[in-house]
Amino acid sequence: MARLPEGTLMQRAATGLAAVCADLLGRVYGRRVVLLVGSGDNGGDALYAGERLARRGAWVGAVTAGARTHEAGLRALLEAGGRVVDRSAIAEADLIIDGLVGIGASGALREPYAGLAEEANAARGAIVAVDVPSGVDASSGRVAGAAVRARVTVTMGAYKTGLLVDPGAAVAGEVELVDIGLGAYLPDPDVAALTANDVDDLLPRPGKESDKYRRGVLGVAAGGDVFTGAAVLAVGGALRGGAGMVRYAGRRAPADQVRAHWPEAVVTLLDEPSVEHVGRVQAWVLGPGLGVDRWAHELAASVLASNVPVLIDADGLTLVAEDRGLLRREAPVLITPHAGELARLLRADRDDIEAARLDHVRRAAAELGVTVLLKGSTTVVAEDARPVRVNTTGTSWLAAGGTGDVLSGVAGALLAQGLSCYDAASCGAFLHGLAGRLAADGAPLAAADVAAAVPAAIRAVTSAGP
């Protein structure tokens, strides 16, 4: 802002918000557009860029709601031949730009903006919010009260974490960035999202002279007499996966579940809750539908007395929330829980935790010393020191029984390839996610369907072949 003519930022944004919001219209010519103008400057940015839809020959009406309005923005809006007008104008609107409260915000929204969110929520037009939905916390995306629920949210310069993170990201809709000239200005992001560009950077490829040990050996101790499933799911995902090979070892109800499945899978079948003899493997998977009994927990200390990468989920979890003790290794461990699971492990409240993902997987990873994949809505993987990583991809269809346990697998088998446990959960989360969305297709799916689009996800953001 130092180095540029006063507005020209503002400008730039309100150049990029009319266009999105041109695009949304259709036709611009005798639609009724609203804006709701705050204090701040995304209130300066929604003047602006009705302006330019007013000289476009939209009708443009002003809700001005601060105690002040940016003076330029509103003189060239009814210059243009824009005007301000009542709240009742919102009912009528074809669309509706939200300006009322920006980047600074926190907390639960006051009158009259709190009143003019609802109102806005419930009219028939189009919302397009500027940089945030009003409401959403852009550095966290809490949502303390009513929040806006936008159509699009157009953001200026560099994407916010509120736009990524749930609930703020549930009420952002589309998020269309407005490139505005800060880029060489902004700082090392403390949050960030990979591309399927950045996945397929990572992913491991088979070479020519790969064989079926080099390209990952993965164990798996899952599945027990009650969820025998869990395991058979497990390995799916890990064989989907990419995994060269994949050692099953459990009891014999989901050994023989996981010999009919996958006759791929080598299975040893355990009299004794250890893993010394089931043979080498480059990582284990620990802890789906393995039972939280006296057995489990001798073969979760088994399995986590070896010296590579473990992966616990579900049933481990429990194990780990009740003995901490078992975390005490060398070798690199990821965790993949979801909110109740994490509560259990951090002694918190479930609704503590969905309220404030990041917050509490960065402190999940800091206490406790592993890396964490937490689930959800929002999928969010952290460890001490980096940035937390959000996940973009997946489907609500996603909320299903299994789904889990096929997420374990897949991130497992990356593991067993040799990304570390941060890029192994990313990626893992990515390809999970976007397999999700394949199989549903926007219908019910069940969690073997997730584990069959797995390659197609993997095609689906792999550039070019091993």
Ligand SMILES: NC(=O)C1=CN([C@@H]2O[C@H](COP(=O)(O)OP(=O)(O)OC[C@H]3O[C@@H](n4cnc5c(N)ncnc54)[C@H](O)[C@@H]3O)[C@@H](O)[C@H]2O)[C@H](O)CC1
Contents of the next structure:
Amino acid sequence: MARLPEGTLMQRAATGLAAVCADLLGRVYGRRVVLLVGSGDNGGDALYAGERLARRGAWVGAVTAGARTHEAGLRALLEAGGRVVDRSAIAEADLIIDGLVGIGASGALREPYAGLAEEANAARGAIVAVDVPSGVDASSGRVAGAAVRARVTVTMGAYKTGLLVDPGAAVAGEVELVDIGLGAYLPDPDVAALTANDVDDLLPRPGKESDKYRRGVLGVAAGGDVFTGAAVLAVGGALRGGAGMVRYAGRRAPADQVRAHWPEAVVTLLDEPSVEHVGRVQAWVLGPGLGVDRWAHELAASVLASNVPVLIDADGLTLVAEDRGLLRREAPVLITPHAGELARLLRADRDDIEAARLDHVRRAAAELGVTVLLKGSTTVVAEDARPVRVNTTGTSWLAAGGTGDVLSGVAGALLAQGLSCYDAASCGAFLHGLAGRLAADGAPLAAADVAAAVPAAIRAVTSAGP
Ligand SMILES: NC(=O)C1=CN([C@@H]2O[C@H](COP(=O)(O)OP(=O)(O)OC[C@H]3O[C@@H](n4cnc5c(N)ncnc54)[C@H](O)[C@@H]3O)[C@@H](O)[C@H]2O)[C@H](O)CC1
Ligand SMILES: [K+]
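The form predicted in complex with this ligand is what I need now, so please give it after the form predicted on its own.
Everything in the complex follows now, all chains and molecules, and the chain you saw is the first one.
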């Protein structure tokens, strides 16, 4: 990389930051801006942005929180007409710029930083965080104590992992990237996010020589006498996810429901808990609504005895948590737990998993020797020796019963079409999240709407262009 004069990167960062703040304020002249300034370069960014806003006529006050303050930045602010103020100014601000700490932070915010973060959160002014909201660990999204809750985070050079993964993502607000000319030098090589173009490249498409068998046949072993709907939703996801054919295998009640909803599916009514006579499939989805009784356990063992990839979800995960030996097989396994299910599998605490999702998803992949898709407000996919893929689509409206069953069907269909567990899981999560957004469009959705919106999501990634 060519050498840049000292301070150039910070000037670029401050210019981008000031532009976002000015946009948010609408009119800059006469508005009150308070800077929370820590002792490092994060505070420097805030001071130089404050200088720019002061030159445009804003009243700018800096609350200096650290033992030291970025000297040149403070001088620039004072020369532009800004001032140092005490913390009582926070409550009256139209805009608060959080420059307490950035990527140089370690551990929970100490005082007076923690108290300042709380005061800013309680104030009426919008908060713009510099690089990351202070209190969020930039490399993992962990929040160990107090954290700033930003309206917008202006991040420098590259998206930090902590802005994509909860709980960090939840307090980052809208994330604006400022290109400071570092290109691809900053991103964490252990974390990646698929773009629409990546998904477009990975998605299997039927060719001239395709027929329903060659496109990929998915087996679905799901649903029981209690949860018949899970079977219907998983099959629906699979049909919309592009499986050439779906073979459903199960008990009477769910089988009747699947037949009624999906005449396209080939239904085998099981008298015995075995899939031996179901016919050839290229992958299985095992578990949604299956139950956890002896019959379900035997059916799970029969599916896992096959030599094709298996996606395990919901009750299937409870069964393998009780009998981890079921996971010992040659063919690949993809598990799709939420935090509670992963807690049972790892004999860990659910809250610990929620607080450090990246660490736990990596640990699960390594310890269990399978691909892991951890569901939640940010879905993450891990496989040993690969970067964790963080899903960037999705919406809070997807937190609704049955949406996980649809995801199983979509990702299972991609497995049956020949994608690896890693790609099927991450493309499945991407499409499912996008389908959720399209289906919700700002209002509640039902899981069946998500399955119905999967083709529109596929069309959207296809037309995203290079
Ligand atoms: N890296 C780049 O190319 C650019 C970075 N920019 C900005 O600079 C910050 C990183 O600055 P740095 O000085 O390294 O660290 P911080 O300002 O994040 O914080 C260090 C400072 O804070 C104290 N501290 C650490 N942890 C805590 C804590 N838990 N509680 C209280 N105080 C804490 C520590 O003692 C240090 O004094 C980066 O984020 C960008 O904003 C520029 O944009 C230019 C390019
Ligand atoms: K910050």
